[in-house]
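Read the single chain below, which is given as structure tokens and is the form predicted on its own.
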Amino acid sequence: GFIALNCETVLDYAASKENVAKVLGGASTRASWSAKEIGDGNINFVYIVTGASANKSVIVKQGLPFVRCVGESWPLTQERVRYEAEALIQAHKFCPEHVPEVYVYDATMATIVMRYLEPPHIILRGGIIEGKVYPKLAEHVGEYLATTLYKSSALAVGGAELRRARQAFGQNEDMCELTEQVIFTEPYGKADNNHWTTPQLDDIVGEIQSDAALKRAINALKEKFMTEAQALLHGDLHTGSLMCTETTTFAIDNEFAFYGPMGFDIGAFLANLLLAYFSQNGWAKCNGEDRGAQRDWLLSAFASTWGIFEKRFLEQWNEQGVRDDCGGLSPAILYGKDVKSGASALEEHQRTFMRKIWADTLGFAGAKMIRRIIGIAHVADLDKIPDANVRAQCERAALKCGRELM
């Protein structure tokens, strides 16, 4: 049955697994390993077990049957743990340069053990608020997201094979309630959990959640989040869910991963970039830094992470070509070298194709910016700027930006 892992007790658990054994060195070497828990997220229980030497070490990743930064009063299905896993795995075959590799997954334990990013890898968001510049970061995420996403639609596997793989990975209920409830619901109302820089934001808190206009464009863009199933998305790529050093860059924690509108990814990350942006002269100020070459470089990011995407959404899609039946989206009935016009109703179709995806980034974009300042869980780019009045310039001007997106 289930049992809560522990620093120790999960030493045991690593060494009953065969393969995660031999990773560390052998289970006659477990008197030698150690633990040591380091999840800062909302969710789940992470440790690092180090093996018989430093450089043999295996990530578990324990969910409980809660929500972590809440507790027991706020029950969460460990079915969640499947969902990550088999995101992990899919992803991982998609993309094996940018998502680590998955070991085991226990359902009884919902644990996962998967490859540890060794150091000088650190969660994205420390470094960004650290001042660092990541020079290949929006040529990878570009990558990881075109290729993910588009061999998990249509474009590439047709909508048969979509259909049952839509079906076979299910509906990640739970954690897709969550988000229409966090994300899409709460920030525009009176909520318990919601919470801001006060007194502050009152007045501007107060106009987004007394805007019509707002309201309409939420419940839109809930609605395609709801019904468009058009890839096997992270659910909450964000810059605490991508390991990156200088050259490399991997995405972690799939945990909300879940058939949706392709641009509710991209747009989860850029938003993430803008809030790290607009916290930029927060950390200047308050430090009495120089920011101004991170966030050139940020800005820089946003613009390269959508060009790579599509170039590279488009040349997967080019290399494919038009499928011979006709259950994909570029048919050789409607697109091919024999149809009069083909080649150039194909194009208008990309075109046509790529600017809904923006659009549709474009708008989740600004709905995550706003739930990160108003809403339950927020961001320690903004957060953790000690000069409340200064934390709050911040975040007002991000708050307008997220509304203009919208």
Contents of the next structure:
Number of protein chains: 2
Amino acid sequence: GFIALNCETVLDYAASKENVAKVLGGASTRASWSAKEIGDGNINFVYIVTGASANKSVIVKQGLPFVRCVGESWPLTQERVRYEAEALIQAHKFCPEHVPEVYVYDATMATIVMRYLEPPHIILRGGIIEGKVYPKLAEHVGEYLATTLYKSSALAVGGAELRRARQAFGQNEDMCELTEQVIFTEPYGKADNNHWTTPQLDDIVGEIQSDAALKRAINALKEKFMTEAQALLHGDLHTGSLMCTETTTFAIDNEFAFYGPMGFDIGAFLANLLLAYFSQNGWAKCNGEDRGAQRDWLLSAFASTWGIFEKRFLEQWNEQGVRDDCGGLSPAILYGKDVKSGASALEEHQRTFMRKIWADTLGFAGAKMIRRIIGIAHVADLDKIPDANVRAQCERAALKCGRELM
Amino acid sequence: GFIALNCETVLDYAASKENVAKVLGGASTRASWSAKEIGDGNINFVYIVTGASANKSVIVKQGLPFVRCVGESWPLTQERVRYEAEALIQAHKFCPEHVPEVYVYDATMATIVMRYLEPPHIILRGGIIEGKVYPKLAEHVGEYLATTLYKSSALAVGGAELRRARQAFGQNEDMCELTEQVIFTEPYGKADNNHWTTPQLDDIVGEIQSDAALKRAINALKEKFMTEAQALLHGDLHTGSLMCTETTTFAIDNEFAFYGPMGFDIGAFLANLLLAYFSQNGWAKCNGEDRGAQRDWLLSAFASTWGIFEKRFLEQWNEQGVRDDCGGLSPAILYGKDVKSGASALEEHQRTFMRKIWADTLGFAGAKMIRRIIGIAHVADLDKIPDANVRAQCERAALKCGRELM
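Moving from the form predicted on its own to the form predicted together with a further copy of the same chain:
And the full complex, kicking off with our chain again.
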């Protein structure tokens, strides 16, 4: 049955799983192991278990049947841990360089035991706020997105297998419902969860909440989110879900994973780059920091993430080639070598396909930016700018950008 | 366990189901019952079981674990019967006037026992080919589409319930895969299944199969079909799936049912009206029939089906009103009475929503028309026109129309 772990019992738990014990230096070294709880999230408990030496560590993540920061009065299905585990395992299979390995997923205990991302890995958002530049980030995330999205889509697996995989994965109802509420609805109307830098932004928030065209746009994006099951998404790919060093990048925290529109993942990441970009003036003004290099990097990372995504996505498509059967989106009888002008028709088809993903991406990016400024959950990049007037200037610029993107 | 029925054993089977026996006049009248196999399809067996009197009859439909017209060498999952039964039961709940009642769904036996649609009900396609006019058809099918599509969509049930219903329903992989092959792929390339009136149409078929823009369009529609799970569709709503009299209309044969884009069902029906319309000249020329009234009716039915669909769809939306929670596509915090300009914003949102459905509808209608002329399965409306030159003229006009719609 299920037992909530603590810093003591998690050691026995780790020792009981053969391949975990092995990572930690073998069960015989159990006496020297130690554990620390590091979960700063609102929902789960997260332990670092350190084994025979510091370089032999694992992460144990456990989901309790309620919301961590509230307690038993707010129950939450542990099914979310299954979605997270399955999505992580799948993503690692697709893109091992940028997704940590899962050693154990234990449904009964609602735990995931996975690779510990050793120092100097830190949460990307923290690094960016400190003013760091990650020269490899766009390349890594572009690769991650291209690989996970392409390989789980009908392009790679065909329609029948896409349906089977979607059915087996389930629908992650609770987490999707949360997204629909906090991203696609609340920011565009009066909701208790909303908050913003006030009174500085009251006027623009008022405009947003009475803009009929924007409401149409957010509903169209919401419906896309609800109904367009193109690929297995991360579902929450912001800069807080990425662990980085200057040379490595890993995507974690897949608990919002679901089959949805590709642009939602790409847009989430790009929105967070833009939010960080718009915060730069604030940090420069408040702390007298020179943020020029980081500003330039963030903007170029925005553009090159898309460029690398597109390039790698098409490379995979061309490498796999057209499908001999009729099950995919580029069958040989339409685009094969024997078809007159087949190759040029395929190129046009691919251009159309990528243009649609790009349009979706910009829309979702805009929605993400707006919700992070006036919805329930803000980003530290902007929120921690100490001077409210300076912060509001940054936020106003970001809101304008978000509206235009949508 | 499963046993294949025949005209004898189907009587005992009917007697063994209490509510079926009741419809037939009571189990005590069993000695006077009789059965006839009427399945003219390629896949299932269909029996009329007649009870104590002719007005006490039921239909028993059984799916065997293989394709009927081929035999055991082509196995086919009986799971399709579950999808058909569940979709019929759901559609009857949503729209009892236009969907026959299901008395029993028996998973083990892969049977559906349902209402017998008594004479003079006939398959609509047959009636149209005979030159009949159905003055109520557009109203009935518009109502059927508006009711089944609205009530199973996120508009009516919200995002979380849509996901739950979708997951419970499954994905009907085999039937969807068939559709992807025969509608969205084969007609646009060389495939053994394709056939057309030759040599008369060779030139236009050649054009279609080397038209890069058309290939882009069909792939975009195919992806929509694969990924856009908006509502529970009939999945194969052609004029052969409708049983009619002059005053009644019933939709049957839901074995292709799945969660997909609304426009696919609407477009399927409209395409069949257009195909019938384009066949009129052929029937007039070959048989010297005066088809003027039917022509006019078919064209007006095309327009008014959409008009009635749109009107009834919006009526249901407005009747249900905005949702108090955030789960739907018209939440109160965006469009409620207390929101400034909320009502006009809702109207704009609804207009945008309906425009998208209309665009999808035309695209799918075009795809359906093309596949019925050059793909594997043709429609009798055109196929039975005896003179090949006359037939080819009709088909050429229909192909042009289909291409334009796409």
